[in-house]
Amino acid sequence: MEIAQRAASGRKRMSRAEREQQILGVAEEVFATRGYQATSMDDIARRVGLSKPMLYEYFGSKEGLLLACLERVRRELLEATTSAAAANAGDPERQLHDGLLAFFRFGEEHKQSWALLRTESAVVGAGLDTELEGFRTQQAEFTEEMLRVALPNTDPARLEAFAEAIIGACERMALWRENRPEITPERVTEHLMALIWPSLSAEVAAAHRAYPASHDQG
């Protein structure tokens, strides 16, 4: 509850791009720990000490609010794992591995994110359903590029099937996680790669001897 003390408790002047900020860190709070239904804009308002109509003028309306919470997250999210993969270009299998370590460490590192994105079962509305659609194919489309660099000649379609069922797999380890807290960001992450990369390091191999100038030059 640490943020919404520190919102109930400050009272400085703020810029409107620092008062949306401090709005969301508030409502993303308030909608992970109560879940979205459950949530009134009277209670997220009282908390960061606006009035309720101040606070329609922010967002529009609840949905407006869950869904700016929900884009920075997405944000976030895309910063942390293309950062980490960034850091090992040119070396497909370890930059696998550390944009797979990076998304199982936000889901550690940012619980109330993570708790946010869990509540989509209780979420209804088409703005919102689109919304959270968006993180799976934001994060395939990051998969998919990151394979396309190491397989530069391979089928679209088929880099595309990769992609979906990595971030499937990604999806299913990380609610797994939730029953088995001793296993760490890396051990999950040593788990799916002990079942990816032997398929994939052989797509590779193979792409090399038929493809060797393009992957020499890559």
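Based on the form predicted on its own presented above, generate the structure block for the form predicted in complex with a further copy of the same chain.
There are no partners or other molecules in what follows, just the one chain.
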């Protein structure tokens, strides 16, 4: 009877790694479409074709499951932007441009993953020493590093501020163009570049005037 039931419902034994990925896929979809709060663990379990205690076995808590989903998405996003930028080492303008473009393309091509990131605030602040926080920090640090290369003589605090500002601008713009198919990733990148690049170029000159030695002679 039990065996028949299991066979009928299509449940099958799986290795831990497989199951984890399967669960993450389902959870990502459900969290993204229905929202974190409106989704119950029973619901996810049912869709996976598994019982609730298994979710707890693998992810510890509902928050832990969301965290795992977010970590996966953040890693993908970081990977997409860094590799796009890395392809243009030595040309700061193109580096920045292509990094931004990769960001907006990611939002377009992985709408569901992107939507998930909006639920991030539901869990940020809970555990600040999580791996997720690490990816968030890395995204900021990577941006900052890119700016440091372009503006070698600029006040470090200012570089940090610029990096945060750019990331904030990206996030909000990605949200803004979500329901506007006419605003392509290319166009929104162009807008953002128009807003910041002339300033950054000017900053190079200003920093250069402030500390000419290190650049001319170093």
